[in-house]
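Form predicted on its own, single chain, as structure tokens, below.
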Amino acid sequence: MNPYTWLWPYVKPYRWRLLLGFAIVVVTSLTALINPYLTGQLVEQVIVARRLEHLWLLISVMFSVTIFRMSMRYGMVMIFESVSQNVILNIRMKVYERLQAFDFPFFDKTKTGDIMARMTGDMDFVRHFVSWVDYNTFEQACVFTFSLVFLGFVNFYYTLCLIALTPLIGFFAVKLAIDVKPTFAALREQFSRVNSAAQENIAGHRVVRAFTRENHETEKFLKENAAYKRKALDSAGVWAKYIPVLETLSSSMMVIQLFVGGLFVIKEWLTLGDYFIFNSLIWALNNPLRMAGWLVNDIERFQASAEKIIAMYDTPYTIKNPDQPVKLDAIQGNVEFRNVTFSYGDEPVLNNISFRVTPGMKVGIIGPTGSGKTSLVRLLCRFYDCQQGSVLIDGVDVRQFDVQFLRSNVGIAMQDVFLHSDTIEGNIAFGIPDVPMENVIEAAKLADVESFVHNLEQGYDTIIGERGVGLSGGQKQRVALARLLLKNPPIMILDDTTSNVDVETERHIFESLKTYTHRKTMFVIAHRVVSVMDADVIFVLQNGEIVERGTHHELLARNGYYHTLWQHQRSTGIHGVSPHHLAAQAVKSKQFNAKGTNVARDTNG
């Protein structure tokens, strides 16, 4: 799309205002016409006539244009000025809005540095040519133009002498701007990269300084700095090459006033007063063409801030809603997997899954590293959507529904948990914010967050960091329980929620959701066998497949990759916890939904 086009809706409800600025801009330049041409009569009337009677009226008549014409041009200014706030405040919402309907596909393959150079640096070139670019372009024009009639009027002839450049300072200007136009898009992408590189360095400075890497960081940050020095020289090395002809051709143009000037009235083709009027608006000739440059450089600058915007903003989704989504009352928790084959890019993540779950079941999902178990329950929420089968809830395809419908009942706690920079009480409530706060203690008591709050000096108003700074690993993730809980939805996932939280803790807080979730369709993804040994049916992903499938004591009588895992940590004694409370745990699970288990079953069994 072009830039112009594609910022035109957004300055389309402030055009009278503009309309204003530009019609002040007419005013202004004209009325910068005045007092040159009260200087040559002063000339003619006062110097030459020795009429001193007019001196102090046409001292006082430019004196109040003076500043009639300061007053005009700082109400235009302002216009102009707060048009562009407006504009950007509106440009910058809409992309915001734009980034929150983009999904996981989108910010797997964008950089942060990426965006932020969209949401910041860009914009601001954007609101620079809203403010000043435009009714500058638009001033220089109209003070030419002007200057050129009047003058025109006065002596013709003169006129064409001073002007005689002027195609040739307009070749040149082009030339810049054709010139100059791609290194400008070659440094707001390097800019992009210089914000990736601090970014990343700021969001794992933790990392950074536990490998002792600041030298090699500061080394890659150096390198795209240094990249970035130089695109912007190359950049300059273009301004480098025009605008000293631009400036020596616009700097002519004083030499030829004064040589002709004086020529013509030596030879008395113009009057001392007219040529005191040349005098007076040479600026007003020069001025414009000194400036195209710098305008033909900050139009570019526009240009290209604009493009990324919009190449950001063009993004087409990846999720999209269906054009007549399915309505359901209520969502009963019905999960199925019908031939599920889902890859990132090229790279195969889950084959041919198929499973079912009815309401009230506790399905466990285990299995190694890069398994597929997170990508997995993506799905169901519809981050990502398969490219082969289908995933259903209460015998509808997810891609059927409404994405906020669909993602209001299916709640995640993620295993990369993020908090923001909130109170407790903000970052539990964060899904209903206007939730009582009775219910905010429920919650965090089931997820076991009352027994660390209350240790903290301001409890549920303790203003945590960004990213959850100031608690632990285990702390954070029961704050994310507990946000989860409160949403209530009728599917929960728990993506290695407690895994760093210790086994007893652990346990106290699966029973504490027994009764809570009886009625719920609850997936347990984790690590260690003691998570999901009392679910109703456990899955056991390997390379994308599930390769065993069954209660607890179904597994261990299989003797696969489960049992395998479950000696290895029995005898160990997962963080402390003896093999004794282990078999414990084992001979409870053996109560489990019998019928769930046969249900989950009967699709892959």
Ligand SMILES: Nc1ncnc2c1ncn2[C@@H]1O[C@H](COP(=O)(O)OP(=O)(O)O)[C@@H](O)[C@H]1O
The other form holds:
Amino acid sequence: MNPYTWLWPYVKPYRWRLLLGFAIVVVTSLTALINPYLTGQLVEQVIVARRLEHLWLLISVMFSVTIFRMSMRYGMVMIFESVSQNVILNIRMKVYERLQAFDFPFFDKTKTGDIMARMTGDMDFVRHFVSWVDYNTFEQACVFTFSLVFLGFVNFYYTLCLIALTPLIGFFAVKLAIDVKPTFAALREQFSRVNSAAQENIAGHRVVRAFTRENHETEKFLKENAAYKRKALDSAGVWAKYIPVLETLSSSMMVIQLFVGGLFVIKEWLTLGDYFIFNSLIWALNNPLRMAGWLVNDIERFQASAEKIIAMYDTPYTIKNPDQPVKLDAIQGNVEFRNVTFSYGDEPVLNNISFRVTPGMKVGIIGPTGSGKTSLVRLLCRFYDCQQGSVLIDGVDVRQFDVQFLRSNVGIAMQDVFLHSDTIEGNIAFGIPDVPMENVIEAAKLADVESFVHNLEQGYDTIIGERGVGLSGGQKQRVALARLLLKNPPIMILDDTTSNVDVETERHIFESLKTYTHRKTMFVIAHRVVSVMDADVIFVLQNGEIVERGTHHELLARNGYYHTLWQHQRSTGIHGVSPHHLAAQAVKSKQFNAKGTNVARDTNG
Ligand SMILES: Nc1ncnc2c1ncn2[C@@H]1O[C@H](COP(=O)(O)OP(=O)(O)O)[C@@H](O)[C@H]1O
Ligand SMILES: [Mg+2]
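Beyond the form predicted on its own, can we have the form predicted in complex with this ligand?
Every component of the complex follows; first up is the chain already shown.
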């Protein structure tokens, strides 16, 4: 999209105000002619005619014109400023809204630094265009044209001599525009890189310190920074080459004015008064030509920035809302994967996955890192769409639901916990405004947040830093779990949510969850067998395939990966409990499973 057609809808609501602004520009440009004309009159009627009585009248008129022109210009500048601020407010809002709609694949590919560059520096070039560049370009054009016509009437041939160099100036201005454009695009690109380098360093400062990579990081930043300097100099090199040429050409006008003007007066082709009119209006011809280079520069900057914003704005997204979403009153919690194959790029991450679970089932998912556990549950929330097969909830393909409806019914506590810089209460109640405090506390108790909140001086009002700084890994996970429990969706996903929580606490959490999550479908991804051993069905995932499925005991009997893992974790004490305790636990879980056998189950895939 062209930057101007893109900008127009944002400017359109203010078109009348802008039109008024441009009308004032016309008026002030016209009034710019009055004083030079009166100067000519002053020379003719007062100095040449030696009549002092006209002096005061002329001076007071000139003074009033100046005051009038100044106040009009003040009003005009305010109009353009306020319109530009409104326009940029709306653009920022729109781009921000668009950011909310972008999906995981977009954020996988786009760096935070890039987005920040679009939202700050690039936006400012757009604002500068609306607030300054547009009216200045118009004003210079008006002033130039009006004075040209006016001076043409005063003395046609003299005017012609003065503007003899204009085509040459135009030629160089266009050449500047063509040459400088790519350098601005490169400069904005590099600015994004500098931004990204800084952003990544700040976000990853702990790792940098831990690995004492400060020097390396500084060097990396220096490289980007130096590249920015080089590109800025490249860009400056282009306009620094043209602007002196343009300025020299427009200054030559002064020489022509003095030389040709003197000649015309001597030859009596021009009166002294008219000569003074030219003398005091030469700026009106000269200034626009001198400004041409700078304005071209700013216009190109605007275009480069606008194109970058548009490119981000127009990034197509893959997770689209259906035109006519399927409407269900409530989700029961049936989940089915039907021959699902999925990849982020070329390599398949999930391969022909099929299973079916019914409401109320607890599904354990276990498997090595990178086997596709997280990817599997992401398909359920439609963070990504599978390439083959289908994911169904209550018999409806997830792609047929309204995305917001789907996600409000499928809750996930993600593996990489993200908390906002807010209070603990605010984090638990995220997304549910005006929720009663009792509910927050209930969720907090279930997730065992309550136990450590008690020790905090400000309790639930404790503000945790950005990304949850100030809490331990396990505490953050528990807050994330409480957040999910408060949302209380019919389908719940716990992606490694208790990996940093000690085994005792974890068991306590799962025990208390049992009644709460009754009739809810729950997916629990874990590394520890103890986290999933009481599940109604456990899937063992390896290289994107379900290689084993069944209950704890069925899987143990199979002597496969699950069995080996169980043995290994028991011998290395990862269970965190004594073998004696474990035996008791196994008996308990056997009892649970025996009770749970009446739950409908389909493990045949
Ligand atoms: N956003 C992504 N883009 C590309 N590849 C990814 C992305 N997320 C995960 N992967 C790859 O997909 C595979 C499965 O990852 P994941 O589902 O996170 O495994 P798990 O949760 O079992 O550890 C891994 O090989 C990982 O490198
Ligand atoms: Mg994972």
